[in-house]
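Single chain ahead, written as structure tokens, the form predicted on its own.
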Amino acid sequence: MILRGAYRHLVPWFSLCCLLLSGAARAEVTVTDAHGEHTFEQIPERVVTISWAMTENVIELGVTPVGVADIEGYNEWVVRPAVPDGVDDIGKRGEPSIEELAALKPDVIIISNGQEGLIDKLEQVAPVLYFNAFGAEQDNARAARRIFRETAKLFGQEERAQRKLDAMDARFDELRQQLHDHFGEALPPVTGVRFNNQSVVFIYGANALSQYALNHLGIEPAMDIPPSQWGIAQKKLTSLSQMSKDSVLLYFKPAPGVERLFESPLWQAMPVARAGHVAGVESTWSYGGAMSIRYLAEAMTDALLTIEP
């Protein structure tokens, strides 16, 4: 084909663009995570995830992961967002099979807490990343953030997360009127729990990313749980009698059995039992990423809503 005229100029133009369109792509990019940085000579596009956090991170960042483990459990527990049709399930997130994942062929594998011990086998199949989420001597739900950003980072989404954790931000204003409209000037102290079984009770605290959901909602805690790794107490299902009747107690499902103990004495003695100042919280998934926590402010706006005054 021949180019005549002003065309003819615009060629060597055109072939710079694509070469530099092209340098682009192929750029390199570092990230930090618990281990320090690592550098990938270009953007990654065969993800695999292995925790549920770093799996939400990277679907709401618009990356569909090619492997992500238990697929079916995140679907019970985490929902949000969806886990995307034709993602290959790895296996368990404590014990992937590792020749289903060497199968996919990934370019970057991204684990984070109690996985620790997986490193060495996966790093045979791709380079991997491990980021602490949970941790005593860390504010965890700033550690969610710094997360997202990161992981943003690897896949050149840095706008796109810095959007969402500005609109989260905007949501916790609406969500703060919300409650307001509803129970007036004070909102009542609240306590958010997970029941183990009929008599052991596991209760969010200071350094639970539920905890900070309420804070952000202008919400105290109605019980006084010093911070810990998942800012979670494991407790004697009695210690939720110190909670008053003008508290309002909060507990995350799925729950099985929870119809047969709020039959119990026990439970009906308690005075935010008597109170009926105790709810349930959609699924939610209150060991997750970032936007974790906006769907853990969400679940409880509406839970409470459900409260009289």
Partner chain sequence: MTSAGTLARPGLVLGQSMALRYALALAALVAALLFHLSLNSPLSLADQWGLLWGRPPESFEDFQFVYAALPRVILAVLVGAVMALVGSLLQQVTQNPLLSPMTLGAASGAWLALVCLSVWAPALTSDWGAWFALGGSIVSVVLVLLIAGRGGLSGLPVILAGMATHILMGAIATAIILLNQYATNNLFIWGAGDLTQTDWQWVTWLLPKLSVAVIVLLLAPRPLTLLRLGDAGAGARGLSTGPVLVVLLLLSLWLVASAITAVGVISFIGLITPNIARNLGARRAGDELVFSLLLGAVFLLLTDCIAVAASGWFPDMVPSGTAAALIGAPALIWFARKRLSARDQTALELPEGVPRVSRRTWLLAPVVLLALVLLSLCFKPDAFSFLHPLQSLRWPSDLVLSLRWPRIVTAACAGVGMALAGLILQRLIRNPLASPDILGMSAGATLALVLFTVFVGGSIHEAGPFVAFAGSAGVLALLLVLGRRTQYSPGIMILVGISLAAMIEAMVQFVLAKATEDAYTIIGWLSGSTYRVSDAKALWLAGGTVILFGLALATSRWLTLISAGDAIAEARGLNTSRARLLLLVLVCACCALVTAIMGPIAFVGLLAPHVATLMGARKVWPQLWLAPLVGMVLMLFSDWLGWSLLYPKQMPAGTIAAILGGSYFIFLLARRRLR
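Could you please show the structure of the form predicted in complex with the partner chain, as a counterpart to the form predicted on its own just displayed?
Chain alone follows, minus partners and molecules.
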């Protein structure tokens, strides 16, 4: 802590010197996380990520972490981008093994929601960056983009990050064009859900990354779900009857037992189901980083294109 404080005083002087000696290699990086600015003397090489979203960000930036929490779970739920071979598993995300982590001698540890309580312990090993990726009071998708940029700054990969974000926006334009080609001038309102069982459903609302992706494709939400920390609300299945027959319902896979649900008379009586405006989205992680928004948009567009306009 003392060191960090000292750095803070040194930063302006140091950067001034750098300016004066312009041409000297830019060695120092400053990034801002949820707790303020952190300055690193040089670009960190050995990084450990504990939250899956941060793991995703780091790998997307072309950096291979030395250690990651719960690789098995990541490979099952987040899927892409894949964790490269040879990365060490440091245990579960809630209680990763700090000793295993310390043995990796990291230069920086990146964590996110659910791990804020670990900061004191982790700081004994290496500097910690804590990003608040999901919160009811913020726009999660904007936060995801900001965190992606900050992470890129840490690794000196700003150009790559900008390129990827630009590519994502360009991809959004393409997908929007595809949708307009398919549906015409007016796109139908869409809401994404995850079926819990035959009678309960999770509805993605205003603060969900998938809803942000839809907004960027020029699509309005079909149901009004107020923002919450993770962007979902748990509702009775029958609440989906509020969706009009002009709207589209997308459900995220895996959805076991969905065939039986679709055969039930109650389901078939829903306006949106009667109109045949229901499509399944290939399995995509809903609580990821900035690039997962692109995967969400692509998967949802694929699903939307299967619907008859």
